[in-house]
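First, one chain by itself in structure tokens, the form predicted on its own.
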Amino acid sequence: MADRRSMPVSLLAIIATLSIGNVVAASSVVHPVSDPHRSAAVELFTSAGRSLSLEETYEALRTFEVLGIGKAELRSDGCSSVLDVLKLASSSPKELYYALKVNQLSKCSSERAVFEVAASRLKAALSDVSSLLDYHYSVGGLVLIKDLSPDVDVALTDAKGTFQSIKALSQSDGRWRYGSNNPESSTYAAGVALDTLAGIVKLEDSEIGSSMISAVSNDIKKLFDSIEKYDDGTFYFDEKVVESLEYRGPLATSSVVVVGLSSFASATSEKIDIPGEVFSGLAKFFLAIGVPGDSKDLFYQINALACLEDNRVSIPLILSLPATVLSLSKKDQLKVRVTTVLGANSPPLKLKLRQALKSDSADISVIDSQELKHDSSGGFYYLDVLPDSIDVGKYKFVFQILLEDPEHKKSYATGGRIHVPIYVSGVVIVENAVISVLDSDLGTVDTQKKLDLDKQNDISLSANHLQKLRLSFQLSTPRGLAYTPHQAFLRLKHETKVEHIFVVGNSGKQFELVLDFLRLVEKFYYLSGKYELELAVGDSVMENSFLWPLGYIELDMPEAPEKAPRPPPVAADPHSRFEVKAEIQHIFRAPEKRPPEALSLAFLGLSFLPFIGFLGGLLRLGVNLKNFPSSPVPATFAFLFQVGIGAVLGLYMLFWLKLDLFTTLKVLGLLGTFLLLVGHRILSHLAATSAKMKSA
């Protein structure tokens, strides 16, 4: 097999998204939750390196009762905060909501008392709410409680006038404003109130009417009339003003409206019409997000999963693929599941693959409509073998689910016809290879080499500028159909590094490329010599694509006229920076002329002439010891000073060997100041001592 560490760059470069098909089918599928979202999760909520804060908390909670993770991964002092918050008569009605959230998911406590006193201040919070928000802590606050502790009085004074402030917000499409005194309008604020009246009905179920409910119901149907859709069947939410302080984006925005609407549905009996392919693309859209990197985001979309999972309206179901890519060459079946978006499984259904089209024929199916069978113990349908009239190529699948039990249908979305982009592989059969050099004048073969594609090649051929050179090959799938890759190249590269690349040209099963060298003098530039020859032939569903070498063949050109096109200069290697570099020889500078040894110490010796004359003074003048001070303070006064004296000696010193002026000075000043200090009070020991002698 021929050694590919040698290919070329610019070839490779033009053969490398061959392979990108296989990720790119892979992506437009969307899975289930998986484990995946668990390692998330305990990486994004237990390695923030601080304490959570109490909303913080229960969104891991949250987030870890959904995915049937242990609480023992979250490091929290949940409990103390919850305890602190409820006990505290400063706390917010936003810290009392989230304390009694994290308090229901954790079991921090049960007392009566305290919950008595978190409901009071949450009912006193009713009577001056000036935002949605605030409603939607105090009656969410309210609701906790009474699933907490049934025995509490949470009843609202004015359940019905509540209900109808909090219906005054919301505008004709279906959105709601924040409050009163702000004119904007928020999808995310709907959210927002329909999980707080969804409360209201729960606490006083009797004296919301039912024309209240219906006028709600109303105007969650105008809310999902603005919802946004992509072409594939993808529905989100998102604020029609980006520009607005609240804005939250689809993911928060999406999630919030889908928690809102199951509470919703939850609380009341009125039947919701909302068609079931607008919560199957709702599903599509949190799902197709992946793996959120952010804390928050991956919140929003498991707390809108578990939503979509268990509500009254409909329950999506998620038509999934193990592999997007299926190899003929290796009899690969097609395999599906369909679960709902957690992972659990469907109810019983059958599973019909209606249509397979293709690629470049969109409009017609090469299948007829097909049952895949059941794997029960596997929990997937399949094919056991892909039909005869699916070659290697790009499809798309139609999938359409059909469940058994018709009460099913009333509370499961099955999502319609679901395309799905499937790529059938295979390794393509590669025959009669011939390479000829043919005479220009009457096209009769003068060298004719046959080519084993499957085998490394060597051959030699030699040409003139009146010849022509013929490559041809044929190419057929795995079913015997003529097949046409994305990509099909001949290379030919000069010794001077100078290459020209030609696209091979086909029909049918037949590749064919005729090189008239006569024409090509000048694309050639004249250059006489020899030229390697390689074949690129490669495809995203072609298993077996190949960049083969040749061979050579040995052209020979007529003399460059005098204009003649020169060649381009030749591309630097670029792994050419990685190897041996040739050595660099260092010229030194001459070293400069020194003095004689003898007279370099003659004037050391010089030097230390000063220091020996400060040596004969001092025992010129008698300095001795007799006027040290014996009191212990004056002592130790005199003696710091004659530290001082010998640091600035040894500074000097240093000054001389190795320090510059700017960093003597420097330390000069601080010890100046040092002995300015010291030699002040030991000069005045000895002034008061002298005086008093004087004096006696």
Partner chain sequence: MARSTGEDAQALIRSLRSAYAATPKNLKIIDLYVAFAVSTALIQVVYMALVGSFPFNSFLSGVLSCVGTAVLAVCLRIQLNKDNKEFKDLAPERAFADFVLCNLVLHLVIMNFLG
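Could you give the coordinates for the form predicted together with the partner chain, as opposed to the form predicted on its own above?
Next comes a single chain, given without company.
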């Protein structure tokens, strides 16, 4: 009934929200490429102190070209080495490729003969190629020759076959392998492969069928499915396996993939189905690095941004703010720039400030959605005045870029709702500051002094332990609302440098602290005397945070009783708490009290007495050895029997003195068997003898 009807409505709402697409909360501020990048480029590429290789020369020239820096900054444009390499018959495809790249940028030579030699060299290399990088250099070199000198023959002998052998190296997750005998797949290799395949299409687009191209588009889609992202909406590529020797890091990997994608998109007219937010996220990734400190990283960054700037799929627009701290007292204006990644102007658009979310109530916007005005001379968008509802504090401003031309909506990525942290600072008004001494029971005021918290004060008060100290003041924001700063402390410091810090609590605008000295007598260690008063009130968005000495209070405390805690000794050196401490002597369990040795020995002697008594008694009874067998064989057995028993007892003595149980048991086993045999013999002999005597 009601549920069934509301369900399609809510479903529709969900679909609508999803179709808006970019609900990603992007919340960091990046800046487009600007002058710091340019000066860093000049510094990094010219400070090598040695002559650059062709690859490094190409990277420098390309970076300078994108940033608009003149080539003269680079001392040599490498032309001599370019011509050497191009003419040499034994140059590798990699050297030819970079030489041609440098040639394209510095225009060293355009002689047809030179290019013909290079082209034939590259075509020969293609027939003998084994790895993806070799394909890349050869095909790329041929594309460059075609651009520079169109009448040189760069036709590939088997474009379709080459395309398919490169495509064969692709993996199911969109990554590529470097070669047929290399099992590891790499995202960097995917970027290189896409660039190479784009090159083949540029050379022989008639031969490459649309089915092959759409297969590569699928690979691109799968590759972009594995893109990684941060919570703030930044997207980047990285390798799955980072321990491989060829690992180059997320910057290089993302850069190469972006270059490969943009060259493939421009070479084919295939529709690449990647959402705009991915491009915005990639742009954010490259820009969030700021200015890299390494020339190769700078090249990767700038090259990737140049490809993002004019790619056929989706050009990201960057929102940047020159200042994120706005002062209410100085009446700062909110200024926003919207540019492309390289800092070029954006197409005509409207910039709306959708919400201003205060940090402690993140769901409710304190302002209505409003449009920022455009200053065409400065190229930025601004708000004349901050709305009245914006007060001192930390905010998140939510912007949205709205493109006017529907054609632009398809080719630009606006980044959805962009969250920007903004700090609004201002002068907090402190008024009605009063410090007073009150009589505790009745609350009547004994002394009361007004304070001027714009400057240091020098009041002097006196109180005894039966009274209370009361400090009160009011804080309000420039808009007149209550404000709770991060810190509001009152410090009392005694002459002996013992100090106590109290937090001044508040309810709304009124801040009040009452110190009841009767209860604080023990905390103050019963120390009477002069206490310095200091008040600290501060916050990061408060422009007039202060720490003022207020004056003195003479406290009269009672005498300390005997068991009162002593104040902790305040060390002269505040770092003395980090000194070496006294060594702790560990006390283990106290050993048991043992009897005096004399007593023990006496009892040892005493315990032998019964044995002596036993022997004496035996003598008295008249024991004799008459029954000892006289004939030799039984006699020996009898003797051995006695010896055996003695041996076992001796073994027991040894066991007690030093042996362990296992050894003892082993020896006992042997002795016991011997004793058993002997004992059996002698005792059975004795039994037989006595039976004979009885019967006889």
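Computed from a prediction, not measured in an experiment: that's the story for all the values here. Residue numbers count along the first chain shown, from 1. We call the rigid core whatever largest set of C-alpha positions still superposes within 1.5 Å between the two forms.
With the core held fixed, Ala40 shows a CA shift below 2 Å between these two forms. Once the rigid core is used as the reference frame, the Cα position of Lys493 differs between these two forms by 2 Å or more.
The rigid-core alignment places the CA of Tyr236 less than 2 Å apart between these two forms.
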